[in-house]
Amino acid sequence: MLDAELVKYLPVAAVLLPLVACIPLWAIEQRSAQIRDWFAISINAISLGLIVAMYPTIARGGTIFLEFPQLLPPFGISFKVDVVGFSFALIAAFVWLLCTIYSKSYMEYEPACNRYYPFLLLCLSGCLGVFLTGDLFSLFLFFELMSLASYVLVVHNQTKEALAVGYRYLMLTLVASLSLLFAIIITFEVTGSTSLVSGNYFPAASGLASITFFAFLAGFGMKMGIVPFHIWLPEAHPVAPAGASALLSGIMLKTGAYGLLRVIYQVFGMETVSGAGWQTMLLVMAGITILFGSALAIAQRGLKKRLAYSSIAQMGYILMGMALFNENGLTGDVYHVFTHALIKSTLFLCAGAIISATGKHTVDEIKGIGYRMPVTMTCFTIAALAMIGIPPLNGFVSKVFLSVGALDAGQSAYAVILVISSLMNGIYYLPIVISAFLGGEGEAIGPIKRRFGLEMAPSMMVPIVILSVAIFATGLMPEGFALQLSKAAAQLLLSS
């Protein structure tokens, strides 16, 4: 058991370690690519270990809080870890470690590796900072760090398409940042504080409260990728390297969801949001996002672009869960953060392995790929079935909780939307799986690049297999660790 004084510094260490590690990484990478790769992986692993070390305190229902009020006055910098932030940070660090391991071999065939890893660590620091900070201003600083660093990952290949997409991403990031800063300044002006420890700053709806809420919604909604703030997402994910795509979709979108959760439940409160009619608006936005993302995913022929549009739909699930205002809905909401992180990371990493080995980018070009890359396509199939919601995989569990939450809230239409969305998921995932294993021997694919006599390098295969096992494990043990954390997080938010 760690000393209580030492525990207070764990979130600071977890956030700052990847940030500080970028400095020696710049020097190491000039000398040895192998040392560079393992150094980046080690930093990821240590950050994950620091987060895991917080669990005994969180499991007792405790909160870790540390404040530096003299830094950047008048706001200061603070760190606060409760079960909500811990849950998001844990899944982020876990998936980040696996994606970094995957990148070790995948990036051998990509340019500018010496630039990739420092910015991957900067993004990790920013993401963990968002999840582990204790006030809105600190959250904003780390949100900015993550957003600007992720731009470099989006434009990594420096193709004309990547640079054009990156420019759009950067402009929308700046709009989101200004919107958030505007909302935070209003909150500080009205209340004299931006702390998430106290919260509930707007006990009643007013003109100023409405402006503040919509500014927060635009800022966090842009990063989350919900309709109508989604326009950057379908283009940014396909052009980024596979490891970065997996993190953009699986983790970084969740920073927007996390910020919106805190705003709804701790800056405004359920009574204000419901009384002003914003709850209904959020539910409508969620329904549109789910159906819109699913419909456009069906129309895509590019493999990674289909996955990107699917992510929009999944963010609609998370928006819906946070707007239901009951325990089942919120439990499904937080659990779907775990679910989507595991599933979508698996899908993007599998897509990256297929593209790396075959050079094929479209769904039509990979018929019969299951014969050439059986491990990859088996893992892809597991993740696809989980996304559809087939039991006993984890996607089924989160959809059940979200559906029950919708019924508890008297919003049966949204339970129907979830069913329709699952059918649409089947329409755009099952043809890939069927054609991979039943579409002939894949002669049109041509030879695949084999490493170590395998369909892909072990450092790429192991993370994909671990993620697939995690999809199974969290589904087969529905009362397991992830669901317990999700229930605790829901109860904490509802009691705010």
Partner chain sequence: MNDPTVHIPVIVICTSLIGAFLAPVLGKYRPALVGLMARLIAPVNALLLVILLRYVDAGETFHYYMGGWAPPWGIALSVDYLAIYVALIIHLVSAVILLYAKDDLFGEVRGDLHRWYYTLFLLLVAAMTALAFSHDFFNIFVFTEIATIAACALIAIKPKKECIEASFKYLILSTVGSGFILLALALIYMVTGHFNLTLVAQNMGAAAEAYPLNIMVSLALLIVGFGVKSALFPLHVWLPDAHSSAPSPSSAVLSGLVVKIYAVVLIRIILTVFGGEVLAAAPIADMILIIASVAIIAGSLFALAQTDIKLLLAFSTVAQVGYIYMGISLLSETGTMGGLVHIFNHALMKTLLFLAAGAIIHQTGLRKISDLDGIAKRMPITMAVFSVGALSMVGIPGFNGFISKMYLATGAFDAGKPVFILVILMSSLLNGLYYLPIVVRAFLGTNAEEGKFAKDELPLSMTFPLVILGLACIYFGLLPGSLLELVRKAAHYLIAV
Contents of the next structure:
Amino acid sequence: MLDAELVKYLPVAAVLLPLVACIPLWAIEQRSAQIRDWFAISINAISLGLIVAMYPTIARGGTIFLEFPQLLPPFGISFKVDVVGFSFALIAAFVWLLCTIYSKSYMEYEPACNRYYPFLLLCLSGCLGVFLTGDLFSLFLFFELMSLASYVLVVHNQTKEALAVGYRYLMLTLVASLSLLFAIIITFEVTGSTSLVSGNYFPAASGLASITFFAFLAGFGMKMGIVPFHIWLPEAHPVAPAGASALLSGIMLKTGAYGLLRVIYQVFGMETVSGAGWQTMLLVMAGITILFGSALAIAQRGLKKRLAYSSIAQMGYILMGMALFNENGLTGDVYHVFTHALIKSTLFLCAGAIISATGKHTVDEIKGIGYRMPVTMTCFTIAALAMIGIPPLNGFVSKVFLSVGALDAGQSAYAVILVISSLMNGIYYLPIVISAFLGGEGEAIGPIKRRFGLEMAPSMMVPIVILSVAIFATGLMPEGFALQLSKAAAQLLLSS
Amino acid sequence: MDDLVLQTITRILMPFIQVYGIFVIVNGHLSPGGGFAGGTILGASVILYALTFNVGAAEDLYPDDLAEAVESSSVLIFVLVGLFAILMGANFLTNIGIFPSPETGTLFTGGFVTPLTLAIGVKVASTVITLFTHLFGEKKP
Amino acid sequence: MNDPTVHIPVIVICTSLIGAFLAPVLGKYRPALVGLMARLIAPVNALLLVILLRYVDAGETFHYYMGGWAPPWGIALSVDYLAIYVALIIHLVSAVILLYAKDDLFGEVRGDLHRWYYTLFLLLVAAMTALAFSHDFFNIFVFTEIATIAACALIAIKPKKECIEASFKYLILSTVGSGFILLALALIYMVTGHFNLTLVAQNMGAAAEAYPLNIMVSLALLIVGFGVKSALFPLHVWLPDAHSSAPSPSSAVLSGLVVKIYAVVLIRIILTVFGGEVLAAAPIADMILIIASVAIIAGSLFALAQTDIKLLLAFSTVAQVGYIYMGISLLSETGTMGGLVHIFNHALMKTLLFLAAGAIIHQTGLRKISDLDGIAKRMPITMAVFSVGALSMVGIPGFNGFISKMYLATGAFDAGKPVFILVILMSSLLNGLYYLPIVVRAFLGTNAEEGKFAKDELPLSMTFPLVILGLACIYFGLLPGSLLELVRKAAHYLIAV
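The form predicted in complex with its partner chain is what I need now, so please give it after the form predicted on its own.
To see the whole picture, the full complex is given below, headed by that same chain.
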């Protein structure tokens, strides 16, 4: 059991460590690529450790709070960790660590790794910062850090296409952050503070309130990839290196969801949101996002592009969960954050492994890949099944909770949408799996690059396998750790 | 221009003009005029010289290098006199009687004003001449 | 009165003047010493101003009477937070620029003119400082003229056709502006009988009642006159050419300091001399607010269209001057603070950007943005610092530009005009549109001739000032506490009167 005083500094340490570590990392990478990789991995591991160390406090139902009012007046910077932030941060740091390990081998033949790792760390810092801060302004600060750092990850390949996509990403990020800033300033002026404390609600609906709400929605929705704001997502995610795509899709989208959760439940409050009719609007947006994302995913031939569109659909689930306003829905929502982070990063890492081994990018070119890369495709299959929602995998659990939540809220239409969407998931994931295992023995693929006699380097295989095991494990233990956290988070948000 | 009458008259007039200029400068605190007016008169004498002989002759009489030094130092004198007042414990440019017990209405009542108008006069005279020669000769700076 | 610190404003102005006039003589015999002297004067003066700040901390606004003559006979200097704040910025930033100028000048100005360059620079600094402290209309006019002439000469000193043309344009337009100012002063003197700002302010109420037309016309003339000099939007036409063609240190001082000093003087006159009654009679503040908004958007749009990096920076200055006017004319505490703090922040950022652009030109001769592909490989430090400036311009949190943007936005809300928040955010977006591509291009752009871009950094005397400015941008972005404290006091001086 850690000393209470020490616990207070855990979030700061977890956030600032990756930020500060960029400097030694920069010095190290001038010397040796090997040490650089291990250094980045160990920094990630320490961050994860620091977050895990907060668990006892969080499990007791406590919060950790620390503020630095002298930084950046008039808002100041504060760190506050409750069970919601903790859950998000935990999964983020966990997946991040695995992706960094994966990158070690994946990036071996890529150019400019000396740029990749520092920005990966910066991004981690921003991401954890978003989850662990205690007021909207600090959240915004780290959100911005994450967005800008992730730009560099997106354009990593420096191709013309990547730069063009990156430019759009950068500009939309800028729009998002400006609209967030606008909303935060108005919130600050109207409510007198930006801290995420329950009960300090925005006064009930007025013109200003709706402008603010929509500015928040645009800002966080842009990051989240909700339908009218999704345009950057399906292009930006595939062009990044696999490790970064996994993080972009698996973790960074969740920062938008997290922000929106805070805004809905702690800045405006449920009464205002439902009273002004925004709840319905959010639900409709969620429905459109789910159907739209799934439908377009079916149409994609590119493997990573299909995954990116699937992410849009999944973010629709999360938006729906938070707009249901009941415990089951919200539990499913937070649980789906865990689920999707694990599944989508598995899928992207598998796709990356396939691409780096075969050089094939489209779904049609990888017929029979299951014979050549059995481990990869097994993990891919597990993740795909989880995404469709086959029991006993974790995707099933979150779908059950979401559906029950939808029914509890009297929105049976959305339960139907969930079912339809599962079906569509099946339509675009299963063919990949089927053709991989049943589409011949991979004659069309040609020889794959083998490393160490394996289908991929061990440091790539280990993260993928761990993630798949985690998918199984969380699904097999319905009352497990993740669900408990989700329930606690849902209760906290609802009670506020 | 090569006119003997003009040149001779100019030679005769120049000392008078200059003495008048100096008179106006030095009496700046007692009578109309002062550094600026007196300086212009002083400068005018050299301009007259340049017009009757030629610009080159005027430049020989008052070379550029000298002008640079004179102009810079006259400003410096002005500023330093002002700062001297601070050393004496008063505000910048405060007029302090530097001559012992002057009689009202005489030259010596001026205190610090006399050196200041002198500095101004020299500066203006020099500037007027330099401006003229530069414009006249269209010289490259 | 026996406290020697009261003389600091005068001493600061005088040291710059002495330096200015020592330079030509000294430069003739000991050329190496001139630059050294100039580089010493500015930091020493800045130090003196910091000491003065402590003195002013103790008491109220203090007036220094030249020659001990109290107004209405004497000339007064007003020693208040605003003046010290502005003067401090002038000296700190020019200290950095002079450091940079040491090596850069060799590429841009003929060797025998260097001493004159320092003369003009120090003269400009002295005039700007005097403008900041002046409490007398006529002095303001005189120093405006000195600053204008010195600034024109600082552009024309580079022996190129476009410099002469630009500085001629600047000279003509500025002189027209000066004429307007002189006319306004005459009108004010006619109805109030004074030049001293305090006395004019005291008589303003009665004069405005008796001669409303005079006051209004003089106000309009002042706004146009100083508007030309500070490049307020429709009157900015001279600025882009002048600022982009000048030698880089001149561009930096012109964009970073000169335009803002006029803005401060104008605002100070409007708010403290004309005061509430006149402002209530005509919607002057709202008019400036709208003009400033147009300036912000239009300046950014023009900048978007530029292909020359220094022209782009110059147009961006037009927009940024709009920020300053907007902030102060919001007339709320936070808004005024935003405008004032932006004076400092923009001085840092724009100086940095101009010097970095100058460094690129100095080293490679490239001015077109499209030629800058992959330039960061060649000049990594310069481009890293440039990126800091660019991010700061866009208003990314953690950099100083964000602080001013935030205060402007909260100020707009406090003033009950949330529409202007949108203007500020819009302009941030536009800034992003034209600054970020340069950074992206420099770092990620591919260049066909990789070999051309061997690492080729600047001499230390040029890198050092750049790095200092970059660090300052970050420092004041993260810990602006002490700066904001000073700015708050300065803002109180402006809007409390």
